[in-house]
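First, one chain by itself: the form predicted on its own, in structure tokens.
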Amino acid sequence: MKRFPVILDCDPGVDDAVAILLAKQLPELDVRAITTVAGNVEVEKTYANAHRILHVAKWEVPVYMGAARPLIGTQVTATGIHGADGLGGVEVPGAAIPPVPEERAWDVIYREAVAAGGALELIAVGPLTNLAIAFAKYRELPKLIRRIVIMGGAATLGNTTPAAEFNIYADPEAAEMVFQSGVPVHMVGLDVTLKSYLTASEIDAIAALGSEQAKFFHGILQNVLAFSTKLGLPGVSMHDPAAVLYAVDASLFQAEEAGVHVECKGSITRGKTVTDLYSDAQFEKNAYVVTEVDRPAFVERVKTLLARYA
């Protein structure tokens, strides 16, 4: 099995936490660093939460702080779903939060890209501000990144607004810079993540594994489960875990090559990922849009990976 170097850029966040728990158990991933960005909660909290999750996972990975606000416009958060702390109010006793390193997320991305000699992949499951700053600061960086897998956007719907998914809406200008960077972008958006869900009984079955990590997983999902139930959804959408699993096993999914741009000026469409997937008019192809998932296989893979903690 060939491992590949990765930076996980995230905004923990409940589903980010699950994604990190899964990433630790994926031997394909050589995770060089975790970089955090403001998104679900403020950047100081996403940095601290990354350390708390790594403590639960019993995993040592360097964590670096990134952008505290979007490139342009007002910061938005998702505390109504993830809780004011970002982890649904679940405490992590014993987790140490070290001082913030001087080196910032965008500099780490460039450093690791150079060190990997063009093999580095980015899995970005929060707003794309850190990546945009890295591309703006280091103009040669796109040639050093093999692929970017994002959780964000959609071809057909939105959640934060009728047009826009949260991670893209939180910083549309950054997202457009990433899509137009020249690096292939694989968009694991709402089209597929809403189909990549776990039911309440499936969540309970994982909790029954009995490990510290399984119990943490169960605890942080309870508020999101209640929110999802009120919306009439069949379970909790595993948005960020879907992106991580796609990065290592695309056979679980279906994806279509497409051209993607991000609407940055529309009064009611700001943050929309505009694709040519279902259009006669075509853009230059710059991305792959993931549209389908084998949900039974996806659920089984999540269970199997979390069972490795037991």
Second form
Amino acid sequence: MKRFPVILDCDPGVDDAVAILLAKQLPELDVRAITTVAGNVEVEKTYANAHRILHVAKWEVPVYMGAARPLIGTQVTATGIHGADGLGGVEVPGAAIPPVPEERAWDVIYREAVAAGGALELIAVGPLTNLAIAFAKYRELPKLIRRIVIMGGAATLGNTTPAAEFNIYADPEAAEMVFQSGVPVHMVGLDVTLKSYLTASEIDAIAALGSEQAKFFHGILQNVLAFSTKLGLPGVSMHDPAAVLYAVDASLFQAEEAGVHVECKGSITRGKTVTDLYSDAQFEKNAYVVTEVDRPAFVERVKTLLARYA
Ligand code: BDR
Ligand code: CA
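Okay, that is the form predicted on its own; can I get the form predicted in complex with beta-D-ribofuranose now?
In what comes next, the whole complex appears, and the chain from above leads the way.
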């Protein structure tokens, strides 16, 4: 088994919470830190939520706060899906929220990248502001990062606008900086995350595992399930968990090498990840676009990992 150092950058967020619960149970991941960013909710809330989720997971990982706003654009949130608190209204009694450390997300990314001597991987499942700031501040950083796996974007469609996925739409300039950083970006976007869903009965089957963590998982997903059902989707898309599982086991997925740029100017296409995947004209290759998942194997993996919480 290959174990590798990672930083998980996130904006919890309901599916971010599931991603963290899974990450704890993956021995492949040596999670050096969790960094949070404004996204689904404000950054103070994503910082506090990361601590709440770690409390539920009974996991000790240092948490650092990052950017409160996108680099340039207007801030957007996704409270309609994740709730005003970011965790679907589920409270976590007993979770202590420590004061925010002085060291910021981008400085932690650089520190850990240096410490890992080129082996550090980033799994980023929120807007990419923290990563962009890290690359702008530390010019040698790209040489020190082995791979970036993101949940974000899509070769095909959007969910926040017809063109754009939420994490990219929330900070397109940051996303373009990350795609052009020189570090290979593995884009686990809507192309595959909409296929990485759990049905209501699969969610119930996980809840029936009976652990505190399984009940939390069930509770936080209820709003999103109602929202997804209203949209006519077959279940709840496990956007951020798909990125975490792809990082440790790409054999569950199919990915294709591609060139990707982010549209930062378009009036109706701002935040679109423009890929050359379906085009004769080609960009320089800077990414892998994940397009398919073995859904039965994916669901089984999620269930098995959550069953490790006794
Ligand atoms: C992404 O946006 C957020 O709302 C989710 O947490 C996920 O990272 C899906 O578009
Ligand atoms: Ca997220």
